[in-house]
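One chain comes next, on its own, written as structure tokens: the form predicted on its own.
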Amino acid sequence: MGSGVRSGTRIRLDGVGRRYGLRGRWVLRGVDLDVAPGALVRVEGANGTGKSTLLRLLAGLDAPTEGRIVGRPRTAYVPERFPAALPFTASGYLTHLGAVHGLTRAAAARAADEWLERLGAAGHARTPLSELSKGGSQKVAVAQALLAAPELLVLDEAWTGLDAASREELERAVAERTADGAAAVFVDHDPRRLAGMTDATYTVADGALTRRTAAEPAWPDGPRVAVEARGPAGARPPAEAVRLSVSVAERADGAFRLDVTGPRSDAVLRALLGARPPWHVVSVRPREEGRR
């Protein structure tokens, strides 16, 4: 399974600085950042510190004033504000963007329908972008970033304006992409967003980027799913399923129970079913409170 991204696509910032204008102030300076395939990276900082500038550099929308950026994965970007006043319907825009990213028009149209459905916006497929609500526009912005399976997702407050179900779906999509070997870098005002799932957290302050050294929370307190699965005799669950699980326990009958956070449940199931030989999923159910 997977997209094969892990084999080598990465992006690295070496001594990167950015300012606007010859005598403008330095928004960022001396930034070093290495984002490996499969990494999930959170960026924090107060408003106006340069978080969005950093994300635009990663997305290839801005060029560094000094330093260099090495590597250019296929990148998709969700901005804080989506330019909704475009002469397309939601479906037409997504199909066009999918074709720009190299999909056939038929494949792009199928991907557009899939992502609008997943994000709860299928009913607006034929609605002009200019007539969508803020939440509807944001769903289209998220869909355009995901429909061509990018190697690097750059998300700048991408959850803003989404309803609860769509926020959960975006978390699930991020987990799926990183499980498939894509990297994701995100900014979000909610400290609980993807808590316990990130590989690194960086803070932007005074134009500099520093990595948080304090331990991340082990796992979020949100809903979990218990997956019970059985594989070939004597086999352990696939490494990818184990990596994505909170805990893995072998039962007396030889089956395994994997406790998984909600957003990662689909990725764990795909890891189990995509193994060779595939595992048999016995059951999937909400984890009982108090049971470990």
Second form
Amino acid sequence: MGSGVRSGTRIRLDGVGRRYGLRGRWVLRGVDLDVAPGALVRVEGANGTGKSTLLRLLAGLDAPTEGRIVGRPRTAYVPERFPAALPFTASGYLTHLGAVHGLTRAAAARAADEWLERLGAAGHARTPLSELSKGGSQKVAVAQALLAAPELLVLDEAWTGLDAASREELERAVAERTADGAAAVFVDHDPRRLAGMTDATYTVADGALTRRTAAEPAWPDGPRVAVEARGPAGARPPAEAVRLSVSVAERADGAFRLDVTGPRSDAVLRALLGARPPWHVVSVRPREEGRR
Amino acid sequence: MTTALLRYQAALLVRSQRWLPPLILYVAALGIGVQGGQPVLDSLGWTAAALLPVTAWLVRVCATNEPAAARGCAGAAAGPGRAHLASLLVALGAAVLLGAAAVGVVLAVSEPAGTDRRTPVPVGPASGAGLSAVLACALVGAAVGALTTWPVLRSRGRAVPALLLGALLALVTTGSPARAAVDALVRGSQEGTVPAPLLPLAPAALFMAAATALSCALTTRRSS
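So that was the form predicted on its own. Now I'd like the form predicted together with its partner chain, please.
Starting with the chain above, the whole complex follows.
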């Protein structure tokens, strides 16, 4: 299974309502939501408004009481808290889950080690889950969702409990997945989470979902990176790199300057270097923060 | 992907050590009801009957082995219904293995004769009859377990009494495939003939399939 999911299935909620029990109150009602491949969607709302229910519907863990859900991409879900009361080591659990996600056992074991490493938990690979700290367990929950390169990533406060380095790594991983054509829907209490990358923000209130229409800068504040690259004479930068960039400018000497948000910089570099023929990256420099 | 789910659930069961209490219950029940030198078919009847509540308990163990968050992770990857199905199948498989091992022990220690101790009972057909009764009881027990655990019954306070009552009813109610299978063995022992209790297998399998379908369908309709 490759990581290419450009033709990924989309998922659509059509007039979806959800209540628990025959006479329970409606937690959500009349929800329409279309999540296209590559989309990064943020869901906001006060506690107890049904954000988690919406994410469970998207992850296929809840069935709508009314309305319907069309399309089922290969899905991975990160729960808010992952109590690791399971009789496995971290890498043992991840290998099982990787196989459940559709990898071969060998590939699953490899991916498990890779993701634990990326999240700074390689030293815990052989640690029983029951002995992991809260942050350590959360890394395992994050790793299980990422290791099979899903087409739809559903993150319910996945950053909670992670240390600063792995919070950043998870942002980068989400950026990579969406750059790769996978969709991601997330809830997080930190308004700066993945700022500048989200394609849409929705608010859940009183059981209804509304798209936030307040004028929001498409690329708000946040760390930026300036990438200078040179391609074959007369060529425009690869479409993928342009799509991921805040702005693209051609310089007098024929090189291009791409302004990129921090989390997307790796994906942009990959697009440049992976192009045929590859682009030459002249320089990569952090830009001072500031409004456009 | 289904193989991966079965492996995952089986590993969960084996490593959780929650299989130990039902196993002890079964060994104790066999210790009480099976003694060396007794008529083989009587002992096989007891072996099959005792497996029913044990299977229901194993299903409960497997269906509740994962915390809700972990269930969500596997459920999102494979579909919650399929993930739950795997846990039910692993419990049933474990119960059948346990029952088959018990049949082997019973055949080894029992007297190959009817209740009158004179009419000989051939071991080959007796083992077939024992295995099919064990299978029927395991299927009915798994159905009882599936109907009395998450997601059908979520509160422990109601689920455990319901499981016990369900297992008892499945053993004593006329028309229950488990009772029919056990009765056939006991009658065979009295009459000195080996029954072929294959007939109860069909309704037992049907009951299990219906209970499984209901239980798996409810995984996405109930709160965790």
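Since the structure is predicted, the reported quantities are computational estimates derived from the model, not experimental observations. Residue numbers count along the first chain shown, from 1. In this text, the rigid core denotes the largest set of C-alpha atoms whose superposition between the two forms falls within 1.5 Å.
**Q** Aligned on the rigid core, do the two forms place the Cα of D32 2 Å or more apart, comparing between the two forms?
**A** No, shifts by less than 2 Å.
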